[in-house]
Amino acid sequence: MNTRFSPLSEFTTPQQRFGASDRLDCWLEEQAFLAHFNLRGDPQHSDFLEVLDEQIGLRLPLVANTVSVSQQWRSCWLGPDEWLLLGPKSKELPETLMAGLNGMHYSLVDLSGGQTVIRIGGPAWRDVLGSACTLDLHPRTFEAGRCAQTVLAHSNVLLIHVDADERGEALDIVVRRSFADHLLRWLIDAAMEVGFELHRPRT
């Protein structure tokens, strides 16, 4: 039986370190083994949009840097004709979706093995990212339902503002597998002053 290892499986979890004020104001965890698909197509083509809605219940966001959510999928705007689809663990796109797109001008690439997601939350997550992120992450400019591509700790990433169940708001950081270890180490180092908890990966 094949055993899968997440990009961050070598990190010891759980772990914690109290900050200067003897608090734990930040938490981190890997959202492991999500389905990642890069989709390109013509949003002016009504059938293109309808196929996505019919097959996975997802309306593609057409406003720059926004996110749409269905019961199982998220779609992040990457460009006028490009989106990142994020689904639950090992979720495959239905064959009927490809059949419905047949004959249209589109591209669909499975990136699941090459990317992962690091989720960061807690009252000080904005302060942790602020030491290296040039984006304005204040709630009035980067609220729920927004996403943005940027560089964080010398890594190309996609930031997605999320509501993290009972834990409140958080941020998902989509990063290439080869940069995930470096980025998590940087986040841990940046969070030491405020105190952090590193949770077991969510799969």
Contents of the next structure:
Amino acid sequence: MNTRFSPLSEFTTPQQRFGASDRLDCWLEEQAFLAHFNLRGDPQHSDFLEVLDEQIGLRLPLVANTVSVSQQWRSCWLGPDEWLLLGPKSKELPETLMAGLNGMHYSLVDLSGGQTVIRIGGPAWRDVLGSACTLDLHPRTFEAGRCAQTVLAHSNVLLIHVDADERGEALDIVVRRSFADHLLRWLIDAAMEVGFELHRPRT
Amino acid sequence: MLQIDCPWCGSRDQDEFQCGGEAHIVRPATPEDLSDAQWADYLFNRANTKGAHAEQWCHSGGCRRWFNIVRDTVSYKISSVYQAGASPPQEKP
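For comparison with the form predicted on its own, please write out the form predicted in complex with its partner chain.
Below, the chain from earlier opens the complete complex, with every other chain and molecule after it.
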């Protein structure tokens, strides 16, 4: 047997729960089994960004709290010398990265098993987040191409604005797997007010 | 609650930060030459300033970077934020 279980696979049955209103203004879904890589390196080093950009096709964001998309990979700013690469499971990326950056001072850590992504969307997702998140998530400040690390319901999370979801604007919440169950239950509780739909984990 | 301007992430709630105590304490270059009293002074004794106080903070709920701030210990007003390793800004007369 080679069955894989995502951190939130417990929530597999398609459930629809209804909140206080008859409307379903929010949906939640796990984006399971994505590849998460933590990449650190010195952007001041002349070759570091160049190798990533030209040989590998990864353009790292240098502005704090922004995301850049190249090919299938989202690169999120985590710190002045630290990024999170999110994309489809691949053996190719780490191998190309290691080959390209060989001899340079860098660190590449595979975090795929250690964290997961909860996607929240629907017209009321900002209100749901607003019940605990202290950041200003208004579209005026939190728009396409933005991300932010913060503490949400006692969990350290990375929030990534998702512009390209086929169901409209959404938000990806990257969270450690041990906090994922707690955070999803917390989000379900918070979303009860606006009414929500819980989808099967998307793999 | 304090609002602290992380030099990288911008203004965030104090909840996201951890305070690392007084800034600019230099570790003695040759600890083996110190007396116990001098070593204890380095380890434990702090200025206990009333007024402008330079402190280290870490944005542990965000970018996880250390930086320094100058905070008034009476009014809690933060007068400046600067990078770790930089010297404290001169006080305005």
